[in-house]
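Only one chain is shown below, in structure tokens, and it's the form predicted alone.
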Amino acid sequence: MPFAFDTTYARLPDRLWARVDPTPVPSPRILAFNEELAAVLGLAPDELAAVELVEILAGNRIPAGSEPIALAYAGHQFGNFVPQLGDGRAILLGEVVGGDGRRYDVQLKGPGRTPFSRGGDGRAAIGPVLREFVMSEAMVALGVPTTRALAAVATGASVLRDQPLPGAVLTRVAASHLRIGTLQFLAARADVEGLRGLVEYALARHYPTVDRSEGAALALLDAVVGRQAELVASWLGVGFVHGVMNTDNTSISGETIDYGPCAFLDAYDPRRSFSSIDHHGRYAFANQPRIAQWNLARLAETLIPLVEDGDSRAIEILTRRIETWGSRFDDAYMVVMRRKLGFTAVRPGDEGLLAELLAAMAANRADYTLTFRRLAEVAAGGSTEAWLAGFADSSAAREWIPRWRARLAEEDGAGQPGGGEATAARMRAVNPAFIPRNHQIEAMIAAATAGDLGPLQRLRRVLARPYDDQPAEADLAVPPGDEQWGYRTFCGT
């Protein structure tokens, strides 16, 4: 069979999952398939065209070795705790150890109802499925830790949202689907034994080499804090807004998970949020570091019974760990942003220089991606005026440029022959020319819904090389007009 499953999660206590089979669909066909990821998972080329594979990816056939389950978890949704959520439209087929030696979950999204569907139909429409496929694979190419998409399969049936829409199933691949909400599920039930076992499982699966001298719970918390700091810093580096940073969407492995109401910034606005249900901007672009810390504090709360003897002492210890977030995130963020500015060394004043640029960008609605990309051309000796043209009022940016040049001159080799081009090359390697522009994603979804997969194929091809110029595809780098300010995203349920 196409997958060689080696499943461990289904051997955890059954209170953490429910056995459920996918619901068959009438006429599945593949809309998009990720051959690169398939190779990692060990799928042979002759298996990729097999009818059996399409049937598996649609949920019509359960492969040998699979133990299909829906996972239980809780979560804080927009700050409000829900003690039982769970996979309402996702079924984990099992785990595969890839050719790289890593363990991956293989999950179907949209395969029908589960015990956690809470009145939902358990299905997915073609739009959210293709959004996640394109967005997650774009994040891979951008270098951001993420779950991945193996396949998008049309079901041949309709799902009812505001209107009937073509249905689809996504095959999502992840390091695991463990979330902060998984531990919250057990903590809400005072299940200390279950928590202890889950912490051990998470460490063995994701952090087997961490220092455990202060105990397993603190080892896990420290590891997750570090991974989340790096993850959120990488989001900010490419202008990504997750949109729904609930604790049930915060992965223990440090991967981006759930591409429902996500979006990328066009014009820079730190207060920008896109989700139709984020009425107060809780998950706005600049709020993401603060919310990540808040989520990690909820993780720490689940670990109280596993640390020390006595809640007050445990809370004191765990609070100190959460308070390290500020410095750990700031360090990770400045690593990302120094690279975007062309700096390799750490110098006092770098934070202030970055803040000045971001303030000028926000005041003038400068495009986040293109401002940094075009700054690389300035480093190579290109026109400063062309860069300044991206600002409605360029006065602040014009005053900033000489300070940036002076700071750049402090870099080793900056004044040597070819130093400017070397700096520009470094900057191009971390400042993308192409991101999944929101209006292009919407156009792709509209076309695919109408049966035209050409825009999907083009986006996949271009976004696989986001740091290359690709002149023939330059229109995909162009930001939208004022319509961007009314753009909203939806969860897809």
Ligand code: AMP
Second form
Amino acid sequence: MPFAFDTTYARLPDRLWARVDPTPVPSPRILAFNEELAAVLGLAPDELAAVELVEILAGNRIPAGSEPIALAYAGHQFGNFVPQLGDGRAILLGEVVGGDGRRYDVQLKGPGRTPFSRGGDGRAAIGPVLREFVMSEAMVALGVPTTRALAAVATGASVLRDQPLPGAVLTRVAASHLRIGTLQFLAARADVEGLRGLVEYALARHYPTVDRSEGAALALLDAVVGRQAELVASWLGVGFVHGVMNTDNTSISGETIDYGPCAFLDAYDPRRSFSSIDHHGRYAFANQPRIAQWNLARLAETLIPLVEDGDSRAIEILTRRIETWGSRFDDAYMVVMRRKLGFTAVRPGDEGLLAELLAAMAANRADYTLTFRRLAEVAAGGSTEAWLAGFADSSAAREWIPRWRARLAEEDGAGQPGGGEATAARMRAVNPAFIPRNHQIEAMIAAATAGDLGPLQRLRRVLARPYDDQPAEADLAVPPGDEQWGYRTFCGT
Ligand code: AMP
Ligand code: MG
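The structure above corresponds to the form predicted alone; please give the structure of the form predicted in complex with this ligand next.
Now the complete complex, all chains and molecules, led by this one.
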């Protein structure tokens, strides 16, 4: 038996899910397989090669112990509430407790229609599937909480988008697929008992040790606020733009979920958004903290009937919790950014120093990733000129360097022999050399669509060690040329 399923979600009220089998495909073929994650999930090596496993990952065969379900949820999309969304192109095979003791959802994405598909075909094209595979596994290696990718399987059938494209199925692995939108689904139906049960379920599954002295609902809200603060701070640290931070794409566990239109910044621009449908920059890079708070306020609203003392008192209590976001996010963000600058101690001027650097980067289209990575070489005693070459006009950055050096000198051990190298090592461990560059992802998809999996394998290999220099792969660290300035992403998978 490939998976030892133990699916708790199906014990929740049946309005939260629908029993549905994947639709078989003609000729499944593995495009990418994650052996490391397979081992965590308890897939034995001799099963990896098995035809049976490919059939399972394509949706052609229901594995023993699986009762596949699609999950119901609602959500605010670009600020508008949609009471009924749900897995329109995803089916949960079941839950598995991994060798690490953690519980994982194993879900097929693109396995055919479900009761929630509405007009959609329930399918996915090879491009978005490989994009999610590479991007989500890159996030793992970068240290960002995220859903993961176990496998990508070509179906042998085509899907119709702007043009016919080869179809594929992704096997996504997540701590769970509970979203803010899942609670909104029950709240929109005034199902208070269902909500109470779902809050208990979420706490038991993701936050079993939190303090519940003020009740389950507040305990959950506080825990989710904390995880989202850390998540969004880590996105900002690596230059990640999620692109579609709707409440149905905000996970209760605090993982990055939904890799549809996401992208990484090349040149630093806080207002940058990539998604073709994000016309007003609602989900732009620097807007992400504010949007996360907005989403958490929607979570808080679902909890009103669970907080005692009547609605107005409940709203007051919940509002106060949501107002903690500002300081909690700022703290989480500065933890991330101080490390990027090589600081371990906390100093009052750090925010200002960071803001000056970011302003110089934004004004001069400095590459977000390389600016921080190369700053480590300056700390190690390398040439400042090489670093300044990353700025169109380097004058502001030139003035910044002595202030940064003075601040570094306040660190313990800064003046000791080897202090510069120690700082550089610390900085290299948090400032990646490699991110999934948008132009490389597009080149990988074009190659794979034409049958060449070489670039896919290379990206996977290099992005598994983003903090190592890997000189032989240096071309993958290079930002794109000006032709990529208008880079756009699309939701449809
Ligand atoms: P997303 O923008 O990925 O968060 O998706 C929003 C909703 O649209 C979800 O309920 C999806 O399941 C649904 N959806 C997106 N694409 C398809 C498709 N090709 N077939 C069916 N449902 C889809
Ligand atoms: Mg989604």
